[in-house]
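A single chain comes next, written as structure tokens; it is the form predicted alone.
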Amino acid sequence: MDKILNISKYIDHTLLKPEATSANIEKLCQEALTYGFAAVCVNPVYVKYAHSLLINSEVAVCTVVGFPLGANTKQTKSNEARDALKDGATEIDMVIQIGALKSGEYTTVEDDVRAVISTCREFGAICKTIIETALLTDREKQKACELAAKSGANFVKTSTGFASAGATEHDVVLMSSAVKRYSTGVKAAGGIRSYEDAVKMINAGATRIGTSSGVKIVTESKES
């Protein structure tokens, strides 16, 4: 296996759970600060709170939107970036409108991604797009990729973490090739719990690593 060097770079450290505290969110910032991640991900409700606990810090607030179903009208979901982007939050993580791609409505899902990379754009922060990689075929996750890197977006994201599966080295790998053309990076997310994944999804041409395993991956670096 590889050795990843600043492997804590990559990692978004996460908790997106409902039951989550602010206890537990002030563990998560206090984590991050001490490991040197590159983000929280937190639900938008504490992003005011993260952001009041890493200021001044390199540790980006992210948080998400149209989360989990994507669902939402892309009026709703460019609100709430506004909103979340106005309480101090630099990076956005969105859900694609599934069910439009799922249907060919090629138009109505790059619609739903300018309107919040747009709002992204106004205030200087970072867009990914989550495209729910187990909803998906593999045409499916490549036009997915395809429409948000063409749209203009930072990263394409491969789950949620709440579908039935999450990020695979096959996803990755085919999320990377198609949005090669294109600046934009890849985030693994889903599953990831161990240094061993983390690397593997690194390997397979992911930039960024979504988990709640941050400690544990790092720890297990180290020890490798």
The other form holds:
There are 2 protein chains.
Amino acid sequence: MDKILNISKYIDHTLLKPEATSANIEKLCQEALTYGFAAVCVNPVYVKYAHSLLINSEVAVCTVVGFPLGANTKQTKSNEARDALKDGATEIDMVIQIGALKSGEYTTVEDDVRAVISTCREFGAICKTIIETALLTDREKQKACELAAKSGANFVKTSTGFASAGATEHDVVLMSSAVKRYSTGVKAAGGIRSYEDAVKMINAGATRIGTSSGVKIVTESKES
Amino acid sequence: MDKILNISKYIDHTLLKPEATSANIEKLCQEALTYGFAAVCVNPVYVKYAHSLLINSEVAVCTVVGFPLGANTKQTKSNEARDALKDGATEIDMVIQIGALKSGEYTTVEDDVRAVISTCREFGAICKTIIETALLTDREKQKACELAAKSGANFVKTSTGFASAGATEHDVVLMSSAVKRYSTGVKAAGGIRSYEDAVKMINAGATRIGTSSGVKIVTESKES
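Next block: the form predicted in complex with a further copy of the same chain, after the form predicted alone:
Up next: the whole complex, starting with the chain shown before.
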């Protein structure tokens, strides 16, 4: 296994459980500062609080939009993104309209993605597009990545963590290949619980890792 | 088992899977017309389409807001409700801010619920408040019901169908008792897959049933 130097910088330290409390978010942010993670990823209702805890640090505040089903209107997604960006988020992970993709309604999928990306651009923020691989065929995964990349997504992201399965090496390879022509990263998320899992994803092409096991992963990286 | 007359009128015929297509929604609406269900329950992105198929019928269009995590800001929930009501929804099932409830931040929970109810009132629409019983203690379930009922919710609803468990007889009894002083109904949802399940919930105090098995339930009711 190739050792990954400074794995912290790959990690979006994530807590999206609906029952998460302010105290849980405070702990998450404290850990992000201690370990130097790329970002914390929290639900919209906690963006303002996380921002207040991480202000003047190098840890970004990431939030989720249209999450985890993606079946919200593009107006809702775009407005939710705007509110979060005003509250201090600088990274937005949005879920695509999965049903439209599966029906071949590609213009709908693209318009939806572009609406959120355009809002992110106004704030100079990063937009990641979650395609929810567990629900897609390989052909649909490829198409979703192409639509997102050509619309200007900064990352394509495998999973919400709320579907029946999370990131796989197969999907990360497929997605990296699909966005190769663009300057689009790949975020692997869902079920990444160890340093070994994280290294596998990075070797497969992931440039960011979404996980709730960041502290464990960094600890294991130092022991390896 | 007591026979329930006209069980169709209890049923919100529900399809909230993220991968649902327009064709699936068309079938859902057609079934709702055939069987005379109370409502269809669809994701926000399909409200306009469902409304166009059900216009001039007695079947209501119900949608979900802040769903299924409830961890969206009250502005997002309220705006999402408003957009859906403009698109033709007449019933809104919103998820409470679960983390705030668990922290004892009751004013936050109440403000959030009231924001959506107030928007529903403007349109003369029904508001159901989902408390997600699977994540709560009995004391928290009771508190959530009291907050929702005194804020004017038309129904308290057990579950999103996306948590680890759905409706139970125990919870329906508890919730019915908690809202007894108010004119608030109880919607049982999550895991109700047979006529027997539905009758149990109604006998426990449910006044509405959310299920994706409506056709099966009605068919079984005629055989019983």
